[in-house]
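First, one chain by itself: the form predicted on its own, in structure tokens.
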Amino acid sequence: MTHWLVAPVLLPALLAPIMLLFLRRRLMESRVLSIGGCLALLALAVVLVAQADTGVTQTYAMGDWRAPFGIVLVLDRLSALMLLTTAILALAVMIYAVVTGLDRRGWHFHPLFQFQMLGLNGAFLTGDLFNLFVFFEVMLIASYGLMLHGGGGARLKAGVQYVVINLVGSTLFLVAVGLLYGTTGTLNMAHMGERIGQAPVGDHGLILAGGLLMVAVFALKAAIAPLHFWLPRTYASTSAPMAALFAIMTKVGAYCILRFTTVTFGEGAGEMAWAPAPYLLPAALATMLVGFIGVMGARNLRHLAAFSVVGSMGTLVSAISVFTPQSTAAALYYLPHSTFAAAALFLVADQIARRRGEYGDVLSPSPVFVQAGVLSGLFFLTAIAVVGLPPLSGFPGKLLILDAVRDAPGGWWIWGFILGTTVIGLLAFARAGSTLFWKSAATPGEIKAAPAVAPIASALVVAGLLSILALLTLAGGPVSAYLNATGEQIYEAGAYGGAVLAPGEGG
């Protein structure tokens, strides 16, 4: 097994102690780390990305210690999929923090920054329950952090919100791990599949507790409603990089309802395979609903990209809860187009209330500001990309996920919901264009606000993560191959179990 696979954890566990001993108040030479340890798990996902396509799942144990016993780090298509999309994410976060200067802001952004990209990778790569905790853990230590950079009574307010929110669903995660330990003997998902299968039938409820409270967890983590509560106030609240790095961790959530119904509660389970499947339909409708209403009612630009995301998460779970080969591949198409997309509104969004002064992001008319019309231009794209629309990748994703859910049980009522909330998104973004722009236009007076920090390089990585958005429909033959043969491997029985708990290479 190469080393190669442990990279991703490895590399940001380093450079955030690095910076943090040494390089605390050298600012330019964290950015130059930073941005220097971004392009280097880029390098290093494309890289894992062209391993998994073989079709091989790859795993590396943690000081040789081997499945169950020991930590164990899990490459197949999936998780390089996911690994590349944060890298990409990664890296365009950090360009625009540092040309708008956001990491001036305090001392710890970069160590922060990189313990937030060591929890995110870890969570991706891990094959094992508890260590998935420590990696959430990680990863939401250091979301606080960030979330708070900049201070401000608004983002502390949110902050604790956040934090509360998030220390029950750590606890929740215990708790279900507990039960989950408790009845099976084992952490390791792989094995745990195993013996859900071979459990007798006076520990069925105590697995099926402990598999739906973990569920929800993840649900929580994901925003799927009702427990999407947190988000809008909380990605609001932050600055706006830090919202558009976020709009990946909902994704984590998506992930492991994804990565733990497949494993331990796939055909293997028995009498209780798919057990988690029935509540997530009904959650994944009513988070597309609740999403795209308040993307209606939403008064400024920040909390319209929050609820974007939120919306944007009940099409993908719609998608995912279908767990068949070919939804799924389609929820994988769909996930990094939403992903690059709500972190374009956020940027573009920042951009916009940079330029209005004292109006701000607030959706109402104000005199021109400076650079109206290519922020326009911008806005446009991104919402088109947000909404759905051809030519960029949502429109293609939409259609995939259609296709694929049409014959599933409950397929009309996805079809429904997909197609209702596509046309809500249109109006209100159409609205907030029109009121940002054309009304704008109209309205005497001059804008007071201060010169925009770096406009072109600012401009320039909304672009880029907008023109990815084009790739991925261009590139969308090649793309599809690649996620189809993904959705084939998560639903090959015993693939993941029998890669994880055979004897092999360790570390």
Contents of the next structure:
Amino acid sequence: MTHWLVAPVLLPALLAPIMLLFLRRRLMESRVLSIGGCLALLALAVVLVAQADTGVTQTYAMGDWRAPFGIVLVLDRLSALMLLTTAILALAVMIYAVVTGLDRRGWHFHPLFQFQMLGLNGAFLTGDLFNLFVFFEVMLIASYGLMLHGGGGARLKAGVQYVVINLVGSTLFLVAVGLLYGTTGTLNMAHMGERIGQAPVGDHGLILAGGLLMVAVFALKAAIAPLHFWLPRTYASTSAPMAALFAIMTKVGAYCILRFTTVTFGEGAGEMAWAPAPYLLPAALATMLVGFIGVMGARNLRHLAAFSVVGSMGTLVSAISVFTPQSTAAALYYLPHSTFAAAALFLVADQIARRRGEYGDVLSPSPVFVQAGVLSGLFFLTAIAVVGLPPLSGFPGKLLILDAVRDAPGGWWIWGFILGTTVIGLLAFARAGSTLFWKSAATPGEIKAAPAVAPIASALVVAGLLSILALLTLAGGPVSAYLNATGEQIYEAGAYGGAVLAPGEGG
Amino acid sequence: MSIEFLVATAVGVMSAAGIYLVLRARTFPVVLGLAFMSYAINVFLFASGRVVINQPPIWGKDVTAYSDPLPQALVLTAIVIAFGMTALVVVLALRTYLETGVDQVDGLADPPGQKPPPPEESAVLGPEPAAPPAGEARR
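Any chance you could show the form predicted together with the partner chain after that form predicted on its own?
Every component of the complex follows; first up is the chain already shown.
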């Protein structure tokens, strides 16, 4: 048992109070510490990915209380992948927030950001259902603060909705935990999976209710239709870097659906195996459609970006809902891609809105703004990534999903919806781009806008995110090899449960 | 009347009240509804360890019938989180009302048919119903 495993949770948990207590009024030191923390998390994530890639599922028993009595953190390839995705995104967002001065616009930005990291990393590592709830709450409480950071009436109004819907979600999470604990007598996910397989028939109804309710809560976080209504308004009204960071929050929902279903409702669950799957597929298809229709109907860039997040969640969850190693590997290729692409889109939208003065990010022609050439290039590349055209990683991502679901029941539905929504997305982005850049070129007049803050640095952040997408494509071979191994590991009987419940034997 | 019936009806009534109130348009009933839902869930979590009375906690290895300590730990955590969240949502709702003059959860202004609160009255009336919880949060 190495102690590296607990570091991604421990590091932000230590940094946040230090910044809160000692660096309250010292922005420069906070920034240094915060970026340093993000860099350290990235290094840790790389180390953990390398460790996970040996194929051993590591566990870390908190306080040396063995599972199922204590809380365990579990690191396998899937968790390591999520940690790495989070760390890369966090670093990019943090740099963008610092160079554009978002962290000046209110108190406690940096501690909140670290608490957000604590919640995210914890949720990806924990193997205990109630501990997952606690990390969810840490993540959400920090996200309330970050979502409202910078203030403003529209943000507050959207914030009330965001907080209320998540509080209801947390309540339902507890109902589901209570049902599952009441019927299985355990909170450890792997142990729960074992117990569900042996549960008496009389308890099946309650277990199913608990399990499906749990998946519904994760679907709420993942913004799966019909539980997606909170997302567009929240993401469109918060600041751009935070919307970019929240691109990973929806992925937490997708990760939890995958983890929870495979561990507790996997093959070991007997009659109830894969119970959530038949509900997930239609919901995912509806999400895809709603998302891309929303992209088509969006009147401003931030709504366009927010709806594209909904659409990409639909694509992602449709691949997850098939629950085979191949489809999961494909989904996991699409997951980091869609996270970084959505983040880049929010940041590009912010850059464009900053330069258009009173026109903001409304999709209507305006006079030419400064640096339109560079931004049109960045927007073009981001749009290519989000829609899923070659050469960026959206294309191989969608291709892998299509290939993996070919033989699955309902696979043709996924084909139809993915191809159809790609066309809708293509049209919507083409229209948005031509309105913003071509029609604007023909509009006379001049824009009164304050000169953009740190134009080069912020463009470089976007370029950095896009270059990661390019890297995902170029390194497609090794990445796919890792992801295929991840898919195999997730569905390997007893790989997770064996490591958690009998450490020392499996790992 | 069995104790299970008592607990079940308590959970049921509180959940029903909570759901009704959460679906209201204005923020204050919604806050109350969230509080009701968290009360309901606390009682429900207790019941998930089976409803037993007059049983000792686990303190010796020869004790066979005992009250399950785990749900109590869960409820304690849930109470803390729900309490903090209620304080947050009260402050947030109040701030939203004072900054935007809108008390609707959907963020839309009152339709012209209903009379909106007059501005000078709203500054007086606005904080009043929500003030005690906000004060608690500060303490």
